[in-house]
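Next comes just one chain, in structure tokens: the form predicted alone.
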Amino acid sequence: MQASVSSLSISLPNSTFRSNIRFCGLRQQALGFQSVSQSQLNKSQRIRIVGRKSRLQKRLVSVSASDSDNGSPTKSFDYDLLIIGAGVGGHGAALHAVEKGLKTAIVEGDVVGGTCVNRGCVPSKALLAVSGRMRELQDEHHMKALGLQVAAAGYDRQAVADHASNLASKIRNNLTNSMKALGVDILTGFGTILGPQKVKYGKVGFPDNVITAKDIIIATGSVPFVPKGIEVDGKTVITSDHALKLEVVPDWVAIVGSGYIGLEFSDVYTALGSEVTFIEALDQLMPGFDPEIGKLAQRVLINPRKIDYHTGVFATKITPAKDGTPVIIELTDAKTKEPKGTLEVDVALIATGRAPFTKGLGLENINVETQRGFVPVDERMRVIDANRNLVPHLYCIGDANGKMMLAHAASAQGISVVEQVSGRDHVLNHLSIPAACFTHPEISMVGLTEPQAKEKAEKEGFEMSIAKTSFKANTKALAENEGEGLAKLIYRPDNGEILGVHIFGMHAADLIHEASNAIALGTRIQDIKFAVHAHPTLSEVLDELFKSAKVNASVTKPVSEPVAV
């Protein structure tokens, strides 16, 4: 059993330094396996990555597809471009595949939207949102001091996983409309690769179709993933994907990892009136979060509401409830292995990531070995091949991929992908991309932990500085009746770059944007200072944040080049 707690190998510029990053299964790596940079490819195809590259440049054109027009396909191919998967990652490709006037299809073997719209990010949404305001009209306290008076409140459980299942709905059907708008084949089936630029797709039972394209790429993204002596039955036993039907509301519910999704669902329960238990295989909850940050969360969002919590256990066996007997947790001490007793609870909720879906893909045909199932990619999404070449026209982006765990990462990876076969060379800096956990209070965060950071700057030999800002010196939160919160910012004051920032607070994961763009286009803090925010707004607790750091250099010039993770 393990938490839902990785590590993620990061290549900073100008230096050697190599971090061992954690992050709550919000930004997850195969253990062990590392991006693999240009130099570390054979010589010769080095050699034919830079003629290719030269090419692509003298073949550079701007290009505009219509609303319906999905462009023509480069002679010899049935299309520019073939994405397996129409997950985010997948539609954020194909839309701008189309907008650079590819011909492009997409193969999905399930339903459009993939993880994130069907059994993730969407729905988890909508009961947080559900959850949200069951808290705030439970607050006796809170309403008085807003004058407020409400009868008690309650809920309608089957009219609340509806509105999680028809939000998922309507997305999935938007994102359907919106590539069918464009032109975009959508092709059903899974899709299986036969070799260079070849794939294979149809439904079990009926005929396979073999289509060719110029490029393709992998974003067949990820599935909940489930510790060995755990036995999931879908009803007392369940991962993420059932929890979201939100079938029963359980007296008492295990959390097995307190990742974001563990945090996010324990929101959710105590909200609809659950008594929670954390089991969590590391000696602190929410190991993956900012430690100032995560031991604040925990003291607003766990310490006072019902939810109790072990930490460096294991759940080495789980067994469902069957016969008028409860759910058993057996549990087991991280560190000495031994038993350290048993739970006895009605839903045990498996909290501990995810994994990626890559099996039946046909890798073996190209060469390509997957590292605990990822697909190995360099820097620019490309896919790596057992001898440590380059699959030549092949891609793999998002869950699959194992870089960063995100819907929104997966987009922009396949963003950058097509950037690349459009004839121009582009880079994801991913210590740009935010990510949120959707409590309430929420968390978000982009680039460095202070631990991180620090490590950065022993290893480089710069100075670092953190500066903090409170929400209750914000207008708008105490007009909310919410000042708990914290921003805090992690800086280098010798040159004004942005190496981190966290916030739990009030819209957390809406602010944190301001900060991840500056950190993507290499805005440095003496220059933000004089950007202008409304008042009284919840930005302000960014523009207070950055004017309260103490910047030495008085240069305004972007800090470096993209980041390349």
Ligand SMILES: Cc1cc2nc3c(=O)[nH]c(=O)nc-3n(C[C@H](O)[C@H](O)[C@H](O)COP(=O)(O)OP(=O)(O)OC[C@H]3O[C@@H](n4cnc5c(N)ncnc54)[C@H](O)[C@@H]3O)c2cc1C
Contents of the next structure:
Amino acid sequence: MQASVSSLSISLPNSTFRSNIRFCGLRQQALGFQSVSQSQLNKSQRIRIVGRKSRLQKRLVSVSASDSDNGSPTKSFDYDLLIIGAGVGGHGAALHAVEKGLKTAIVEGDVVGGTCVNRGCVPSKALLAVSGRMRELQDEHHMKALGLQVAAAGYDRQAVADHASNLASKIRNNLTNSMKALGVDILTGFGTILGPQKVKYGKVGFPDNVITAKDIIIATGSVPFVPKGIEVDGKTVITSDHALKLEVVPDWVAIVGSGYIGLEFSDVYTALGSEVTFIEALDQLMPGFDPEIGKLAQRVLINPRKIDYHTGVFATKITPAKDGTPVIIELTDAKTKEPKGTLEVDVALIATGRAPFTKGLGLENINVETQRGFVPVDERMRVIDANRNLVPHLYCIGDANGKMMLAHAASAQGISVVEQVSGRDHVLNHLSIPAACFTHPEISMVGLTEPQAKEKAEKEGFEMSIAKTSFKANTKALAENEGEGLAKLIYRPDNGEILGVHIFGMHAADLIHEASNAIALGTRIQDIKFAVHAHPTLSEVLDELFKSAKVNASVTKPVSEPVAV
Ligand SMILES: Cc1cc2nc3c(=O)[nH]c(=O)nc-3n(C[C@H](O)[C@H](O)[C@H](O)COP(=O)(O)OP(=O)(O)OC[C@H]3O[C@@H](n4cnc5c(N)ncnc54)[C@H](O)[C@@H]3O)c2cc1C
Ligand SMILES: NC(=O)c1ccc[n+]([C@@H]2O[C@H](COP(=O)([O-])OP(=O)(O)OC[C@H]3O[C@@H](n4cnc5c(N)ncnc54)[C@H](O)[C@@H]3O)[C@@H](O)[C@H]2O)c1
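Could the form predicted in complex with the ligand be shown next, to go alongside the form predicted alone?
The complete assembly is shown below, putting the previous chain first.
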């Protein structure tokens, strides 16, 4: 059976089961306290001061569907490859392993799909699809400019919540079916490493199963990180796990952390009518982005919306709402550690990063010490033990190694490991992995930010240049009345190497792939600038960007022979 597998998309050429699955591409009950007077106060009145199977047990394997042969295991092992964790990383590795003819099993302690499908990319992008439309329908000025008249836009909170949960179930079923169809054994239970090439798995109340595999991949992912002092009750002090259920659209929500999760939820909440207050520990909002793009994003995504913010402060204590009192947030200056006042809000969303899920994995049985919970790995995702030696036949991919906490990065790392265990050396270039924040408009990036590129240029002694193009000069963007946007190219003028590309604007998340593929394939600007783009399309923003770069190197790729059309 043939299966074409790309990082996060699969096509099964089986006439009875054809599935083309894309995973990333990516909820009002009144709160009790809202009936009390606090909820009737306006925002300014409520800020007080601010500042893991034995051979005998093979029959017991929970799912071992087989309309496809999943290889024969290497002599003396139950499996060639055992993956612990069936998130997108584990799933990507499993599909590629089957394509490589490896007898593969995947152990999952909860539900297939992991964070991305159940509590991450998928439901959040469903909510963002709604917020994007709401935003557009509510933008009278934009509608008028297109000559459209629209009556007041409204939404049904439960129907929006259902859209997100239905999408998650659909993608979860697709993922499960794709593995079953290829004959991957899905073993249900929590996996623990017992020793080299040996894992036990089981459910509470049932005897453990022990299985052996030639190679093992840890793909156990992450969970929300909640700083000390913050009490999460799941109703008024919540993490993204809760927020994605959209059980409430609060009047006023404080979002702690202005990274990806914070920003995306600010887009959802403000489109649905909430007021947002960001609490960010660093001196600027969106500190992870290229500073210039961050500034532009602030001008478009923050300033004109019902959003205010406190930067340079930690939320050091958060107490959930109770008996009529609101959520109380104590702020502390990040530098002086002096108290900076208190905020009283309806809901606090904690978006302060993710913690690796490596507890109970049995790493101590193989002399591996985690670093802040993350599994230490080298550039080939090989696990490093406490004595700085590589643990043979053990790899860790995805959020659990903390290299790049993105779904497609987890999957790409899984594919890279499978290439290695099936005999081909492979090192993934993380600088070619794109990232995107699905706000309206979107932000996307690949490679280095300007400060990072500057630092590298100084260290390695090369010149660095920048080219920019505006969406305002793009016909398609203007036709859509979406001219607000910028694309920025950071490059080496001496050899045309692309160091980084950052895009803010309509469909930025789709546009970034021309740049990320160019970096991955080592394509230089002097070559890519001759590639032809359809007109009028948003992709011409990148065409213009590459054409505007001043490169002092000649074309490196041979011009192809003329072909009669
Ligand atoms: C709100 C939100 C939105 C996001 N949006 C995006 C996005 O748009 N794009 C993007 O690229 N990324 C996004 N991410 C990040 C993305 O979800 C993660 O990077 C990705 O899910 C990591 O995949 P993984 O396979 O490493 O881990 P996970 O998806 O976390 O999967 C790990 C799996 O392992 C299982 N497991 C753990 N321990 C064991 C054990 N001992 N035995 C058996 N099973 C175990 C878990 O139950 C889980 O199913 C988002 C995250 C969040 C929280
Ligand atoms: N579109 C996407 O690809 C997408 C969407 C959502 C999440 N994700 C992934 O999920 C991961 C987690 O996202 P995230 O937004 O939670 O983390 P993040 O690391 O992107 O941002 C966390 C922010 O919280 C701030 N912070 C930390 N502790 C704080 C405190 N006590 N008080 C105030 N501010 C504090 C940090 O300075 C930082 O700006 C990210 O690594 C991201 O890659 C990706």
